[in-house]
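First comes one chain, alone, set out as structure tokens in the form predicted on its own.
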Amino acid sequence: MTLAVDVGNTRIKAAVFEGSTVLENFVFEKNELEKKITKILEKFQNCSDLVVASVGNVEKQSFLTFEKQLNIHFFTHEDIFPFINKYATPKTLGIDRMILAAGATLQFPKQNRLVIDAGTCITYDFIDENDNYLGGAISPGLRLRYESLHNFTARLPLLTLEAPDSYIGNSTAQAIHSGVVNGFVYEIDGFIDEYRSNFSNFIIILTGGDAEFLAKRLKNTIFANSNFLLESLNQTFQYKIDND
């Protein structure tokens, strides 16, 4: 069994895998890491590997607490990935984006793939049908958009995510919801349309915490999987074992 852990900007997500099968998913705060992993390992005592992809600020020592119980693997830019990285600044490419690109490459071979990860930030990552990672885009996520309207204006309230009643907001609150949610959807559809106009044999993978909320609002046909990063982390680890 493998315990895959994704340390994000906001929270930590984890999953226990037996082969490619997810046995259980977990979501917890960063300050709960050691306590939660201890409980997971008590429940799944056959875990032999802990695989970590981190973009958040969590000390490695927190994971190394468990090194006597299982093998610990931290993904870095030096690891083997199933794509050719053509990013102009490859060392600055986030490990989470590399894991997503690897998962898309392994799960959808010989296709043009666009991975859209809607979390704290929304990231777009494009891997062509020849397994070249070409880059993408980074934009504020839904929560950041709500927070920026509140933090950088004098009077706009801080709202939480809500589906707008109409694209015409008839109150300040509805205008904010319309601007944030519809603007987000139009952005994603716009990017997808641009990629579609330039590439055929194309698949779009939507993931991240806001994936399910967004999936039914996009006009484009997509493959939505909020667990795609953890699945990709497990797949990339298996790929690494097979190719070391």
Ligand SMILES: CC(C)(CO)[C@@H](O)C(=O)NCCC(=O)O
Second form
Amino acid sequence: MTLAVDVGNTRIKAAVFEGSTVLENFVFEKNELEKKITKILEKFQNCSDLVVASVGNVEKQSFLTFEKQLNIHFFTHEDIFPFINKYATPKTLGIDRMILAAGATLQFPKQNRLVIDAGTCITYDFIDENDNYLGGAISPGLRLRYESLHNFTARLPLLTLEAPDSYIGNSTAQAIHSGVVNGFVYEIDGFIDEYRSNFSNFIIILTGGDAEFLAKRLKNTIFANSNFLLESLNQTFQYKIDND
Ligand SMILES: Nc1ncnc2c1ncn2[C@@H]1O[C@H](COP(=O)(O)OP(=O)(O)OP(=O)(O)O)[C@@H](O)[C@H]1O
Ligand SMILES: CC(C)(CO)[C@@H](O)C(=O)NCCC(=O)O
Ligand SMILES: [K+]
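Could you output the structure for the form predicted together with the named molecule, given that the previous block was the form predicted on its own?
Below: every chain and molecule of the assembly, starting with the one above.
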């Protein structure tokens, strides 16, 4: 059994895997890390490996208390990945994006793949059919858009996510919801159209905290898999064991 932990920018997500099957998912805050992992390990005593991908400010040391109990692997740029990294600044590429790219490469062989992670940030990652990782894009996520409109203006209220009535927002609140939600949807549809017109034979994977909300609003039909990062983490760890 493997416990996969994704330390995101906002919160932590984890899942226990038996082979490639998810037994249970968990979401928690950074300050609850030790307590929650202790609990998970009490429940799943057959866990032998703990694998971590962290883009947050949680370091490897935070997991060292569990070292007596299990084998810990903290993914870094030095690990072996199943794609050729063509990013011009490979050392600054987010480890979450590398894990997503690895998962897409392993799960969908011999095709162009676009991974869209709608989390704190939206990230786009493109791996071509020859397994070259080419890069993508980084833009603000849904909640970040609502927060920045409020934080950097004098008069805009902080709203929580709500589907807009129309693209023509007829009040301050509706105008903000339209700008944030429709802007988000148009952006993603626009990127997908751009990739579609330049590449054939490709698959789109949509994941992250806002994936489900988003999937039903896109013009392009794609399925959301909120667990794709954790699944990829488990799969990339397996790849590492097989190839190291
Ligand atoms: N309880 C919650 N806390 C924060 N965001 C939430 C919550 N529930 C849903 N969301 C949505 O999820 C988005 C954040 O996605 P996610 O949880 O994947 O981010 P994250 O934990 O920071 O991970 P990452 O850094 O990998 O994006 C926000 O835009 C928000 O709309
Ligand atoms: C873009 C985020 C914040 C998304 O979690 C993360 O992947 C990151 O910190 N990336 C570093 C910059 C880059 O990927 O080029
Ligand atoms: K993200």
